[in-house]
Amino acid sequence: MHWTKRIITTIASCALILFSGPWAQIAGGQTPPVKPGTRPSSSSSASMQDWWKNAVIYEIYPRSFQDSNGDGIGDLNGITDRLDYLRDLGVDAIWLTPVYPSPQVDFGYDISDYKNIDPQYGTLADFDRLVAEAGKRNIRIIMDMVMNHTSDKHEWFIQSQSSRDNPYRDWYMWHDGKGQTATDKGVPPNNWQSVFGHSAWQWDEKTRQYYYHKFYIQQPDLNWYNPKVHQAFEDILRFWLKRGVGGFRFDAITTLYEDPGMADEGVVMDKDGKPKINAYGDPQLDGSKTDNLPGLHPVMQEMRATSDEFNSNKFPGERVLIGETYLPNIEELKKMYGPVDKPEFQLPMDTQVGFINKLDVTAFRSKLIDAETHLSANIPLIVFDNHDNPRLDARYGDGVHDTEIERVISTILFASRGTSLFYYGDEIGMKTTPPTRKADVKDPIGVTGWPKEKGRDGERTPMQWNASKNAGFTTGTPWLPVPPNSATINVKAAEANPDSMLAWYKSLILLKKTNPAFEQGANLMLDTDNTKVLSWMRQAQGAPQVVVSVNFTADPQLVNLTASGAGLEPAHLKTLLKSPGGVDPVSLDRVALGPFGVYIGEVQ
């Protein structure tokens, strides 16, 4: 909300690519691209029951990605028709954002009811067709999930509100005012704020009390206290399960809970001791009382129990667990995993590494030795970019080099130890487009915040298949507008291009799938007193050691690769992937760079 493996014999010699120019090399000899109808293979991924270690995860936002039948909408079936592309990209697993039947006050995370299809996506018939042609297709198809909040057009919440006795009325967070009285509804019971803006307390005159919304005024909370909610949502989860889905993406999680006495959060300072403001104008609160609270982790063991039931011979593979966990440091990161007796999620979001939001190299640099020696034997899970979030353009670019800093954040992603999840679009570099005049924002979070706060359309606009009038998304009018970049920027002029942002997810893909070190290997960053240039080693037992190195500036740079106590002596490098224009080092200790530039090499 926010703002989230296949089999193969690896042969020392003859499984070692060698990737240059178009980047696709075996052993001295040019090898053909992957053939479409196949896809990567991976060793370490020989058991279903950890196909999730070394996936690659593709967010899908389905308003956004296909509409098959010309309404301007994207929807299911348009996903289904996608797949062979998602396919031959390389991807494990989609997660999809919501596709519940629903208002769309939030776009989808304002669900009114867990167990069906709105039928602007399409019809449970056509979810369990994608299901199973993304099956055929070695790709799992993850569920949002969201427990924080319903809709306040959910059944649930319709009899909650209906009267103070309802039997549904402590499914929500009902409270009376402060100085409430038989005439007067006093104020709201603290100075909780919503994420989107002003208090979270919503007066409800029928039944004369306040209450609580994390989100929306739409979206009411749920009162997690009460034993019946975490039967109810044991029960969707099933319902999904039995569906052959291959796990769930937990929204906003760590909101689940709130402090039961009800005190007020504190308020955040600025150096001169004022409060700081945030984008709606109110008050930045500490958020200590309603966020990442002790109560979430025994809901958590609960689910991952529920989910694990269908680990079994009827339903094989693991079903994965993922969680949006946008948390203060790695020691909160490594609880979301829960102890060994007790698990919780496979894969909470390390929000850390991706979310620095500026090239800082020492930062990043530090976050992903946090998650290579904090999170004891548990898989990160790298992310950068999702639907809650402007565009990696937009956060890391400089409107001079952003292909090549999307390059630099692309190898970070997938050249990195663990799971690697990314957002449509990103693999085209896709950019950032929100809209100019308030008059065309979609998302109510612009409309409440223009003009500081634009809203997210701008991150959520219609993939962009090919320079026709609509980017190949519909055949009707767009839902959001297209972006006029994607007459260059498209899928159908990247597969013609031999440098292009996709030629280079599928080589780094490839890679990640297909060399020892990069599925199974630790990471071990070098030359650590680099400021300007970000390099690590992935290592293996049995296999040869790979390096990589990512200049986060735009000047030219030389690397020494044997500076950092690491043990390297200086080696000749076997190039396995680099920039368009980059150079083959001769030795480890001399490795350079071009602006902005890649270099993946074997140690020879």
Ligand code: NOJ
Second form
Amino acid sequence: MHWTKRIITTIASCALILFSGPWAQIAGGQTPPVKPGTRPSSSSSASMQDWWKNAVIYEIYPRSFQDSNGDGIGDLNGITDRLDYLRDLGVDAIWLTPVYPSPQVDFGYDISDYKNIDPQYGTLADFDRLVAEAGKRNIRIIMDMVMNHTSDKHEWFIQSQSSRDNPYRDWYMWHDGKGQTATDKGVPPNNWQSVFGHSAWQWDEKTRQYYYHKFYIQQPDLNWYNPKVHQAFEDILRFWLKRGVGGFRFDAITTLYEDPGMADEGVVMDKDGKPKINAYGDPQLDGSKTDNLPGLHPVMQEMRATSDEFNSNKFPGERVLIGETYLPNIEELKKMYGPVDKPEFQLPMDTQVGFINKLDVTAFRSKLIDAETHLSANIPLIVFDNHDNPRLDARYGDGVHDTEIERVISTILFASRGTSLFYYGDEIGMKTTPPTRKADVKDPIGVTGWPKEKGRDGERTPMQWNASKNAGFTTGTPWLPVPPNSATINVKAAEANPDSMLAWYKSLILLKKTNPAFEQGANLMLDTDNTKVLSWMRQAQGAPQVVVSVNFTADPQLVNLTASGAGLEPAHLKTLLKSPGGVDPVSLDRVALGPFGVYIGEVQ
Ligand code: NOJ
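Can you switch from the form predicted on its own and show the form predicted together with the ligand instead?
Everything in the complex follows now, all chains and molecules, and the chain you saw is the first one.
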């Protein structure tokens, strides 16, 4: 078989790894040989400074991961107890959703003290132990940083609400009502809405003004036009950076600023020219005055400069800023990285790819091409799942092939260029389990929005460690019910099954960390007219090319990977990973895939 390679100059350096390393075991979909106490490490190219560039980040919802004291709520010591599991999975960093003291109205996203740990989760000493123990396993801890709002029980807001002339008054967004008089509160200043339903303005009888809250009433928005707010957060960042955190994930960053003109937002119309109505029964607004205003960029430049003060070439290396960046297009995403001389986020989330929410080959291809070609030298952060959205089964599954589809999604997650972020439990195929009765709902938006919006409990159920009554999560009563499917979907069962989702995740992560094309290679789409199978090639200077094909349909497919402008000719393929039951293709021009099948192979 004749073949050419566009870029490859030598494969000598990789041959050793390929033939004496873990590849034989990976081929055929077997569990890679990750020995207890070891982890797949990135190659020498990933220095301490740029550890995050081809990294694997694992999101933990601490309330639901592991309870260590029997109160039914997960905690920091529980996470520390599970670090070996995360090391063996190949995780480089853990993003912890908020563990600060909080009244827990929004389960931690309503913070009442930014420099402590909520007693439900432990103590600062427990936190320091977690950072230290994680560090021993080369895992960094990334904190959630909520700068858009505080809890209404935070001292700043208590002060602010106490009188109109309190020094903290202008730390929040206070405004008179429309038509307000000495005796009449009028109506809210404009039509702005809370993301969690209804007006974003809350009347305060004591000081007779409205305050703005983009999220719950108990989450008043901070006023970022006030420089003291900036200083307060720089100080908070330093507090945690000194404790050795690997960085921060910035919550709701696009809603930091509101337009001082205070004009109404536009109403989004449906195709019949009628206002679109959201799950809470409110007209859908266009977000033009409250979302993605340019002021957030200088703020993030300040936060990045603060974070960079702590960079060192010893663990934890460069501190990393991750953004919760739901944005309309790739151009807006690019801005989040900031100018070269005034950087902002290293890793703003590319939600363009992961939240397409349907298996549409053309849409995925186009968004992955965007990530490859429109972000300059920046690293995409690919993410499909988190604690705010139904899990993968509910957004991508068809109810019949959910497991196979989860393999498809995880392949895109780990085999695309960039850093991969995933949500606890995805690695064992945990499913969304929403409450069935309004009376059981814990997340307040599920109460406001029932039955259209059932809230986020369904994706926050306890981690399923084993088949025991509470799935090994707690010895007490779990704060959310443990799904009945934990009898079969759990870590212990997955560890015993070479074809499990867990084995699949480990294989993909090992490939990502050890295969030179995956570590550094560009993404080049193949077979680009195909609407049923998404195929791409990873190619790095001096390394064998690797092709990836994922079938987005329930029918078997045969693809020809030479059918594109990539310059590939029919060649032999060496299988690196394939769906259980998949076949080894004879040649690059005839790759056969089963229903929702995945194939990864090296061009020989
Ligand atoms: C985004 C967080 O992910 C979500 O859980 C939270 O409710 C809102 N921001 C408000 O902080």
